[in-house]
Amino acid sequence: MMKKLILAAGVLAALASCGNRPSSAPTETPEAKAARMEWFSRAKLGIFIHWGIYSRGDWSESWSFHNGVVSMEDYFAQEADFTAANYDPAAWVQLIRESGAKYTVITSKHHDGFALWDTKAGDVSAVKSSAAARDVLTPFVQEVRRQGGLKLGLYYSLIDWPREDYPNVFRAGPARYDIDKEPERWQHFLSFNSAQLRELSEAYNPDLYWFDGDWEFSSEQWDAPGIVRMLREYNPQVVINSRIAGNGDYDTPELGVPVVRPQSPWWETCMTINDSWGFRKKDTDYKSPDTVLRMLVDCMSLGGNLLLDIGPRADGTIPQEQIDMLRELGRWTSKHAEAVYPSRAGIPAGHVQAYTTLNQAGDILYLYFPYAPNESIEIKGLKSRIKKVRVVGTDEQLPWKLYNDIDWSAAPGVCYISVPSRVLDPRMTVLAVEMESPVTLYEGAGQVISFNE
């Protein structure tokens, strides 16, 4: 049934009361955001929940009545399949420590309203309008508080298109109203907008707000700035995605991991395990443990983080194929973890046939390969000296040989490092090259000798 969901003007705007005060904190410097974004940076593996009565299976979240593949009557009548009869937190919780991410991300309201905790500013909820009847938000927030281990990300969608004082429905078809003609009609929608977010700050003040649906509207016309300095009256920590028109702190690139680094220094992709955001019946088209944690790697190697997603069914069961892969993902992370957590983007394409990423202080080149090496690796323009080449997650140390280090040429010799098949990792082996200095490059055209004078 359609949603007619305006709740008294004067009740929202007494919730929404300081939504748009200025904010009396001085402007951020540079190096205070990269402070505040320091976790962020160094996390590199966060986790994704889609989870809402489209989890029942049939239709995707919120676009299937967007788009027109289902009615908005049969959309909503999924809120009676949303039991999360078997929904267990403190499960959901570890098995997202044991996959390795340091951060997770869970859909507080997706574009079709229905928010997972009990709010006051309106009435489609798992507790008022679903067959749980109870609000599944909180319980996942108190365990990733008691667990420790992980930063607390709550997404939340700008738009809310089954309300009757949100403009646009559908693609095809009339908006509902035009908010410049009815600018009041709209100010009562982002009231509620700010309402909610305030309700989420006050009772669960998370680590990171991960926006969505900014691009129906202008930053102006949602009052983006105004909601950011709302955000950080509650918390001046927070981390905002950059999805609320561009006010957020770091880039979302979405589905496909960036060819070149983004512009912003700090960035995630955010990747279906399959090829839904949502738990899908029929699709059974999930990616393999190699291609995910090329995926992660890649983004490593850019200076990013990989936000993956999972679907969990409306009962709250987790499907064993998302439970495998996240437990891969954390036999791997926990072997390699030196080379995951506090690396940062490595050397440019070129200089060897594989991933790389740097620590912090620059003298290790960490070199990740998907592939079994035939005979030895080889790396090239390395000017920095090398002291020594490990099997990172091991105590092996492998050898390595210099060979054209001419004095009179600009250009470095090439090293060749032999890799035997009884260190490589049943998925993806890491070499750590301890260097005497921190890493220089050559990447000229080379040289070639001359006794003109």
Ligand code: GLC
Contents of the next structure:
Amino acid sequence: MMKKLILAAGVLAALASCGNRPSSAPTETPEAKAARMEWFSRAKLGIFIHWGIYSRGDWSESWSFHNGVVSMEDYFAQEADFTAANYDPAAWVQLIRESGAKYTVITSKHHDGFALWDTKAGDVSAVKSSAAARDVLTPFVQEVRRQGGLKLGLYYSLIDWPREDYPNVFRAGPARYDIDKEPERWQHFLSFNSAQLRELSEAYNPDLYWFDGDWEFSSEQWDAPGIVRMLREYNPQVVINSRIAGNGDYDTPELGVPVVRPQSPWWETCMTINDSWGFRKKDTDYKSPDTVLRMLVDCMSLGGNLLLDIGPRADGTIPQEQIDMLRELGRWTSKHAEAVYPSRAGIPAGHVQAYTTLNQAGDILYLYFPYAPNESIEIKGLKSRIKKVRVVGTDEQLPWKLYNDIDWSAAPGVCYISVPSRVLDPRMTVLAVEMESPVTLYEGAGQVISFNE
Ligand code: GLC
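Alongside the form predicted on its own that was just displayed, please also present the structure of the form predicted together with alpha-D-glucopyranose (GLC).
Next comes the full complex, this chain leading.
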């Protein structure tokens, strides 16, 4: 049952201090930021988890009542079905690790305010009043820490539509109140958010905060710099996504792989596994492993990460299609590990009909083929000399041939690598093109013969 908010005045006064501080720019050198972001830039794949009372599967997370698809009462009646009866956090974490992901982000609280941990920040909708009647976040975090190999991210919605001190509730219709006219009521809400974030930092010390919902207010109104500063007091190394009104560390494009490289050197595309964030009974429109792999490699080739979402059911079971997807990703990422984690953005499109990345030293060009080449693949404009071509994840080396490597032309010869069908991966073949020196490219429009004698 959803309860109305009542916070004792004393608690509020104690909490208010963190919401009201003046903002100031963080003093961090670019080198220090690069060091802090290092694990993120090497992670490539993360697994997002949307889990809450909406996981019964009838209506979408939070948006369903906000958009008037279901009444707030019916929406919160789902607490009675959030049983977590078959929840196995060890198996969840094991599966996520098996996919090859290096981080995971779980919804600690979505826009509906339902908290997965036993929050003491106010009399609000939280897991203890659901059928599960127990904190389900702590065992997940404990497993992440116990099994190792994964960074922990917590999704936290700044928006909390059901609360009496939050101005907006329904998309259509008037707001509850105007924050300029009732600044104390708004401060009350900000203090509540701060109190929850303090709880999360104290209990779990996450490596990453994944904010959402910043679009409803400005940075100043949220006191976003104050929130970031507070989180950094708990963990100076914490990584924060962009949805905190411009105060985060990396860009977070949603549901579409960018066509050009995003401006930030650090970014991540978040992506649903079917068409929904949370589990939906009717949503069987699963992406294929080929599709998801292409999205992953596309992100990698542009220097970013893929944060792939799963939606467990309210009883804690993960749908088989989602399990299968993570396992298939795991098969591919473990076979091609050398071309995944240490890689960085590749070369511009146009040189080769494939996704590309480079190793850190820049002297290995990785080529990822979502299609089977008919006979050979072509690379043009490659000025550096090739030393060796390997099929990643196998012992195979491949022959290559350079055509028209002419001394009077600035355009280097065109390289053809023979790719026999026996070396192809069932989903995406990866070649490592090893160079004698870091890759340099010819980007010109070609040349006609000329002699200056
Ligand atoms: C959107 C939606 C939300 C979802 C999130 C994940 O901002 O509000 O429902 O959780 O994206 O990226």
